[in-house]
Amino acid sequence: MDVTLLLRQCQLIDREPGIWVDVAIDQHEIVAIAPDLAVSAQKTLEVNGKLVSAPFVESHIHLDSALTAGEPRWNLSGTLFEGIDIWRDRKQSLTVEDVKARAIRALRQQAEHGVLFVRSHADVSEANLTALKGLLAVREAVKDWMTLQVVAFPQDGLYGSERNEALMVEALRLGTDAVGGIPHYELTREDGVRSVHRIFELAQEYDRLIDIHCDEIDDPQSRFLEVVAACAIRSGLGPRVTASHTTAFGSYNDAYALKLMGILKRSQINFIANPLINITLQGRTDTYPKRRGVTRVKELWQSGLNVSFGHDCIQDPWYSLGTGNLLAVADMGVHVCQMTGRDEINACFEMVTGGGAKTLNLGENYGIEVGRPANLIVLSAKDRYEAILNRSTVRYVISKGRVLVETHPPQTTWHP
């Protein structure tokens, strides 16, 4: 058999340690996985027992605002709401070219860290839909090496302005992959509930996925998650629905949280936590003890619900740091969610790989199996624990059957 690319002696992430296999790729597809494959390859990579995984999946980011930290001013309070005010000013000067240039820079950064699947929210609260048009252009520009989903996100609320609902409909007509919302930021609770119902109507009308910024606040009375779950149960859309952030869930009293967990298990919706951002933005009005600001990740995972981690922000009005490295996100998740057991650490790695793939509804377009697209990464680690422990270098990024990125780890030399 002749193939275009062969990876020798791979420690596949789902195989027993020390059981190495070769992975043969022809054109865009994985065609064979077995020890000591007898094939002729145009290019061979000697993996030598390094960890081979499906790519990282960025399930929640805002590429339209990426790389704008300090523009037009810095977020001095560090709060979510000051960030929204700053972004409201910054987006007045947006152009499609500006959005495209920054978003592609951010995606290249992510790809260098092994990310090949990304879901980005695009603000559709601005009359010209500049952010959205920019990200739709980016989706087309990067399609040969990156899969980008775009969510129509009404940053100022679906009913925050009389024009916003019409803008959302126009965004869906332009071809977004998902419909979003922010019910806790609507003018009233009633508007928030109405917005969730409208989001489900639009998703069914346009056959779109759903990803709602839900209860991203410390207020224990913010309870739109139950509305999302109820709509998911009644519509049967559960696996196509995602609740992002849900930070208020960490502030609910345990009696209500226990009742809600039963409803969530029935709904089978997906959850996204953003540990870097949630731990930074939330709890800002607390004195001490300060809340962690992250949803009940461990309990959701223990209940069998799908949870993924996202970066959320890269150097923008809400978070001036961030490099796009999802191992940094997983590492923060391990700590802030107190998931330090071996199985729990493995689960945090899953939350930036397979869990994200499930959230994005990737199906058979993701995973290292014969017949699937040849998207995979090689890490300088032997297992998930070591990858998170060391934030291991992604040695090779293989996108659609070709080596997209090659990175050499730093070398340390002691001079006694």
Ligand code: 17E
Given for the second form:
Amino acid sequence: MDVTLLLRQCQLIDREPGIWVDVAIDQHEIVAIAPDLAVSAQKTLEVNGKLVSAPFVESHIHLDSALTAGEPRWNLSGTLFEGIDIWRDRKQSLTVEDVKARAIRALRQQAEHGVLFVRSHADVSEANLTALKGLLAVREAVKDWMTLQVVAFPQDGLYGSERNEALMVEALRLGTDAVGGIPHYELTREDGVRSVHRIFELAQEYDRLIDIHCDEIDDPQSRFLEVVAACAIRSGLGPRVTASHTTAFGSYNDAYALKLMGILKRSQINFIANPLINITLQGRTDTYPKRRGVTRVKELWQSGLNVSFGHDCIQDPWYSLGTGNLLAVADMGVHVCQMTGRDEINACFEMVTGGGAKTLNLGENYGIEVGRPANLIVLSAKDRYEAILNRSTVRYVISKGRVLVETHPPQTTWHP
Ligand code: 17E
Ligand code: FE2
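Instead of the form predicted alone shown above, give the structure for the form predicted together with the named molecule, please.
Next comes the full complex, this chain leading.
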């Protein structure tokens, strides 16, 4: 057999430790996985037992605002609300070129860290839909090496101003992958509930996925998650629906949380926690004790629900740091969610790989199996635990069958 690319001696992530296999890729596809394949390849990579995984999946990021930290000013309170105000000022001067240039810079940074699937929100509460048009153009521009999903996200509320609902509909016509929302930011609780119902209607009318910023607040009275779950149960859309952030779930009383968990299990929706961002945004109105303000990741995971971790921000009005490295996100998730058991650490790795793929509904477009697209990464680690421990370098990023990025780990030399 003749193939275009061969990876020798791979420690596949789901295989027993120490059992190494070769992975043969022809053009865009994985064509064989077995020990010591007898094939000739145009290019061969000696993997030598390093960890080979399906790529990282960035399930939640705002690429329209990425790389704008400090423009036009820094977020001094550190709150979500000041971030939204700063972004409202910054977005008045958006151009499609500005959005495209920053988003592509951010996507390149992400790809360097082994991310090949990204779901980005695009603010559609700006009068000209510039953020959205920019990100739709980016989706097209990067499609040969990066899969980008775009969510129509009404940052200022679906009913925050009279024109926003029409802008959302226009955004769907322009071709977003998902419908978004922000019920906890609507003017009233009733508006929030109404917005969730409208999002489900639109998703069904336009046949789109749903990803709602839901209860991103420390207020234990913010209970839109139950509305999302109820709509998912009644519409049967379950796995096509995602509740992002849900930080108020960290503040609900345990009696209500118990009831809610039963409803969530029936709904089979996906959850995204953004530990890097919500550990800094939430708890800002507390003195001490100060809440962590992250959703109940461990309990959701223990209930068998799908949870992924997102980065949320790269240097924007909400968070001035961030490099796009999902191992940093997984590491923060381990700490903030107290996922410190060995299985729990492994689960945090899943939350930035397979869990994210499930959230994005990638299906058979994701995973290291014969017949699937040849997207995979080689990590300078032997297992998930070591990858998180060392935030290991992604040695090779293979996108659609070609080596897209190659990085050498830093080398340390002692001079005693
Ligand atoms: N917008 C929002 O509503 N929440 C966030 N965490 C970010 C933007 C980053
Ligand atoms: Fe977000």
